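Next up: just one chain, as structure tokens, the form predicted on its own.
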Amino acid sequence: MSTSRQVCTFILDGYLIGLNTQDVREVLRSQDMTRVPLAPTAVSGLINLRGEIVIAIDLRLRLELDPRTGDHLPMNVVVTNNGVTVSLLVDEIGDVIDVSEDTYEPAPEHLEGVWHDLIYGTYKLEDRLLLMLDLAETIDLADTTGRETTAVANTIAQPHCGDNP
């Protein structure tokens, strides 16, 4: 008998991508964002969520995928790894879902770039794969620009007061 497991799934350029719903913390429709400056390129921003300031990472430029165009707005996924929260946006919602684990392969080796990197594994579903996103990896921004994410959000966080101590 096969052992199963419930995936968080969204939709990102066409692909499926699944997280594992224990990392997932609410889906939200498209919120207001104020814009950082000099942030990463995949911040897209900070949200708001009930008093928590929360980094928006725009998945599909984490994943260096075009940028989103037209009216269509993104779908906030807020999910926590490590005592961190962050929202990815992606271009649609979809189900949670019981994937077996009879059907998990790792990912090929022959990703490559950041697809190699974020991507951990895959499951095969009757119509379509379903790429499996290492949380830990994609919030953590410091590859890309040698600030993590964390000390993003702890900067932006703390008030500034001018010259007053």
Given for the second form:
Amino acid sequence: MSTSRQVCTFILDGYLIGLNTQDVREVLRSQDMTRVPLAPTAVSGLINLRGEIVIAIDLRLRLELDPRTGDHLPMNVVVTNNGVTVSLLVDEIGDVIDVSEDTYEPAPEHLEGVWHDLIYGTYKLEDRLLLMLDLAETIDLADTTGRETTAVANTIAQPHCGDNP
Amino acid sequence: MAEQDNPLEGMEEIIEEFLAESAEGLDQMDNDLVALEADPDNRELLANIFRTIHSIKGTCGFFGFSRLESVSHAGENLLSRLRGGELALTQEIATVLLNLVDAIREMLATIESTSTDGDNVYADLVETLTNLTNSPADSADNTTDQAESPTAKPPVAQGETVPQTSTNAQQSPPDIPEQAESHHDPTTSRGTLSAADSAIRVDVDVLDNLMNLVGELVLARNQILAHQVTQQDPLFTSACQRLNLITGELQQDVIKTRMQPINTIWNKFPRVVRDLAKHCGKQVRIEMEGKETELDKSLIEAMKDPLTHLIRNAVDHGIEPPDERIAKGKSAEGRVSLTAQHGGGQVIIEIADDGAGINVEQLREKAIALGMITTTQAPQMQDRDICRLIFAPGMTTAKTVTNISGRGVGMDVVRANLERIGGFIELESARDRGSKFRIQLPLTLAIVPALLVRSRNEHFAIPQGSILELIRIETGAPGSGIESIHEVPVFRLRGMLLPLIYLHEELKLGDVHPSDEILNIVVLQADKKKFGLVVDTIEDSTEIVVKPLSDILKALPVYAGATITGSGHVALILDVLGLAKHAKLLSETHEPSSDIDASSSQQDNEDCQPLIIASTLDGGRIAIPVESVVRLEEFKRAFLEHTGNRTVVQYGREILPLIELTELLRERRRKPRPIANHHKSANEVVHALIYAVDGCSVGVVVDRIQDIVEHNPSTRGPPTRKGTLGTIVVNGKITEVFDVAALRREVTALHKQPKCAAGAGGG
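How about the form predicted together with the partner chain, since we already have the form predicted on its own?
Then the entire complex follows, led off by the chain already shown.
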């Protein structure tokens, strides 16, 4: 008997990336953005989310991918982690899918740099890999890289996966 | 704990209510006891105290808090004898009863956190209470022997309760706010018995949320009003007007719900003063005026520690021991007075004592010993400026460190805490007459008036509180605009040089410049330092709702928060102090001395003038009166030309002779060295101060312009070399004062040799 969990997916530069559904508050179209001069590069700006001021982090820049080009407007995935609400800018929103825990594997050890810190594991879907994003690390822009944090995130994430029906 | 939990299950709310009411009762009891000590025959106060203890005892018996019950029972017994007139209140009894209050408070705190009344049975306290209860009745005679107690009365605290003839001291309406919560217990609110019908307790979180929602409503209203302008529909217009009015009123009222009388914190002080005075062997009474003055709750919380610190300081350092006071011809009893009042949209709080005042000489010596000021600076400083040094880190005036105060971590923290909430503190002190601290605070922090500005298409809000004035200048006309000192732009504002910073440069907003001829300068004040902020446009003055920035951006000191504008966009709020620091206009080390320079300039304006502090090629520092200089110019070294042994540069239609400043300072030479012989490369710029002498211009070349300060140029030391008037101390460094008259003589002499350089077109 295998357990499964619900994952909210989105597409970023051709990658399929997932977040726990319970971390995702809502999904919005492109919003008006106020730039924050002097802020870390990954901070795209501030958006007005019905009166709440929320920081938008461009996930492409956070994951050190190429910047978005052309007229393509990013989508906002509004997430909450430890009481902090952040909007993640992604290319496209995917489906909410059920994934089986049988197909889970931790991220390969030789992932480098920021990917090593932010991607904690994968689900092997039939046609492609679903990369699971470590939310706490993603929104921590102080850049505390290190193996320990990823390892801790892994151990937290795994039993947590099992809990889900 | 688990076993205890069961019988109390379902009673959490009642217990919470009990805790809240008891906490209020105990706060009142503190004050009543201190008042009673001064007026031992006041039956009314005694009755109140008795009732408080009695009701605590009764209720905790009901809940099964047996330890608390036995402690309060012992207290009740003693109070019962006092009430019966069998015993008179002595200072000893008062102290024990105050200890009882503390013990009950501790137990209540234990109940709050663990739902049990803990393991401490307070055996010593109970024994003392019992002993006192059983002491012979004749101790009533002691009353008159208590030298301290009759004088240690706080007349105001006494005044609150004495006039009440009713048995319930809490009935009179002005007293109701005084029942207001202890800060330990956020669930409590004002009013207990008689107030219960007209007041309810509201969770502070609910109020905070309400405040946020009203903030949103105000923004939505602004958006609708902006939209309404484009609409013709009269129905819509009238609905908008109603919405506008109602929103405004709602905002006012919600702000009011968060307002609390300052007495919420003040009511702790009679006890603090009494205990402290007793501990130091002093006699102090506390007077309070304006205790009903209301402030936003968040400010009240933030004020608590700074005020307590100031009160403690006043008693510990300010008020002298009784014998010393009598020797000085003052009454043995010292006075600490607190006043609060509204004024000009602000709250003004004063803490005054009639003690020894600040020993300026001692402070001066201490400041020198601590290296805050130099021995040369010290004698020049006014007493007022010296006094201000007590707000500097590491300063203490106490001769010895006591466990109460004097560790030198205090006044700087007080000042920092007050500044954090937008407040301001100043000090007046007179030797042997006392000290007075004056604090100014805003009424509320959540909604502030602000100016919206734009720089490179980004909107920013600047709190009005730090804005001094707005200036709009046309840069087209030469001579009227911005001048530059070593790439640092300055603007002459009524004879003073105002350092300028460009917002788009500070925030690296990029250079898509709309090539405007018009410059908007917002003159800002950051911690005694004035500076001009250049923005592209000045838009609107409006009330903004301050929203904190996410922790992710907390590391950026230039922003104080963010807000949502009428159009629904997010605008960042600039932190003026942070911006000044970011632009290096304020540095940590520079601050104290520039403070002093700036403040002394305010006092003896006529003596002070702006001085350019320049460094010379030989490494010296020289002060040049700004007034004497016509313009400041920079020339590329490549443009310097030589005619004969003189260096000149084409300057407009003139030919400008340049003289190295160091040349003027040496033994006068007949043949000055050409400037370009120095080691610098052709692309580098030379800085020249342009003087007009005999109708011709002459440029005095300096190595670097370091600073512009307000200072008194009257010399303190003798001239060190030719061309100087003497030496002064600026920012703690010896600086020579330039002799402008000597320059004029020199230049005139030069002119006479061949001919006026400018006129002859290069000789």
